[in-house]
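Here's a solo chain for you in structure tokens, the form predicted alone.
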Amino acid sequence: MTGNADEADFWSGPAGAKWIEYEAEQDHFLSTVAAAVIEKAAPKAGERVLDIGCGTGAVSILAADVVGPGGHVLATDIAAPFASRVKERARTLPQVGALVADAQSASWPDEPFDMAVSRFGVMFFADPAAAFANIALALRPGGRMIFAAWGRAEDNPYWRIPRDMVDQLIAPRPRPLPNTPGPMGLANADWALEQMRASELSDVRAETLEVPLLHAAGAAGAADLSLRIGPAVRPMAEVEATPELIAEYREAVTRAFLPYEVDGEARIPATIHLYTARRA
């Protein structure tokens, strides 16, 4: 089974169902990232947009509002429940389609796209260079890619704090090897750019941004989110965490997130990379 198939199984199961259940909360939490992708992509009315790893479609819907009924947005994800959810959300937007697809190997529609975009959907590829090359096949000559990916966990309190708390409460956990599929799979910008250049893309660049992650329920809400569909999900599931352990974790992470709470809203700083390139 390939790494991509593992991700398909993971997101087609309880993890994906949780993401859909807390869709509105997660969309708000990552709204600044979605906005950064759309601002950088700058789609125009009538353009065709391919959304890679669309999740439940937040970026697809933002793009659809811009390209309008004369354009088209194809939301793609490796997990079938996400594609189905996009269809539900976009039922009043005829310019939005949805496709279950592994971007590393998918066959794309015959009509090319003006751009491919992604909010945190490109870090999980087993072979990033192959995936970028295949995505490029969906674009017209000169078509552009605009992808957001997490920076290092050490530079992201939302990842670093839960990870460190899990280490303290359960046991130190091995860190993923650098440049391997996962949330921080493209955290090393130099390595990621090498993968894009190996795909024979042109004008390959990376821009590092700091944006706030937002939660209306403050530090406690952000701590809860980390347990539902965030960095604590897999480790807590693996140890079959007791209610007592979960409560201890939640209290500790809430305290750690409190410095990022402003007027009751959590604004957790996040470091992300925006990768851009063009099909030659």
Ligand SMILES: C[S@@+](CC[C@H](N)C(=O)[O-])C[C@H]1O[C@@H](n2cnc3c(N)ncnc32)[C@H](O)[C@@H]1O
The other form holds:
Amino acid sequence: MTGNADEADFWSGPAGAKWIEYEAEQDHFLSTVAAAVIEKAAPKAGERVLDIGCGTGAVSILAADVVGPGGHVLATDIAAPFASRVKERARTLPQVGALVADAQSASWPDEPFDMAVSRFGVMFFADPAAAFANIALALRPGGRMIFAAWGRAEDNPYWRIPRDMVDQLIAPRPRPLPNTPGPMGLANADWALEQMRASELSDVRAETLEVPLLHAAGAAGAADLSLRIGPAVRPMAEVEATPELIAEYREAVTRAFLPYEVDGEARIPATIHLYTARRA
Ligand SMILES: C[S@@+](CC[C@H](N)C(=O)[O-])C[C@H]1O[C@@H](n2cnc3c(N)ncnc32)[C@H](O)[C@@H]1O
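Let's see the other form, the form predicted together with this ligand, since the form predicted alone is already up.
Next comes the full complex, this chain leading.
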């Protein structure tokens, strides 16, 4: 037991099912983040890539296209429904495998990987230092890590606006403690770098990027997404929100997202950290 059982339950339950249901919308929304990870990782034909917390596999599939049939991508996630979904999604890509694995404690295949990548799959570890050390064991000497994580909620309107609206409409809610597992678990880059430096990694760095989050259905589409798989899901479930409350939230958040709508498309600026390191 590694302390990640709650996360396994959460993502294997209705939350994970919703990610699968809204996969296409979510993948478009976060496409700029996937592109930033792949650009930084720069996999080459024939290389072996490990995707951590792969979800429905968007980054795995992008990596698979680049490494080609002579390479290999292992999509890993603590939640079994995601591994099944990736297998289904990548059925025409023989170079993609899928494994149910808690990154903090998994035993990896014997053949080492050239790199480990992740889009937002590394912020939920009970013990991040142990998890980074364990992921390092999957890499060849000189193998790299390239992980995207959210910056602070204050710097991310997609998180800040729904959070403030929930406070206003329901009740002010306690903020998660800093440096604890959750979407903003690695928002403090200094602390996150300390966790990475605790293992035998070299060239440990954080780069902070601003990228747009995209929704073809504009501000209203982004507000809906925040209710389906985004920041409003947990608070609305906790208070068993009525349809009236949800409608009020939707209207208010749509209004607040409107300044980010350009020609009908939402382009919400996001601050993310790209963490990189190398196995010594
Ligand atoms: C925010 S989702 C991101 C999914 C995917 N990377 C994407 O960008 O679409 C976080 C993912 O991390 C996975 N996860 C959480 N804790 C994990 C752990 N200890 N080991 C492996 N995966 C984990 C969850 O099951 C979930 O799929």
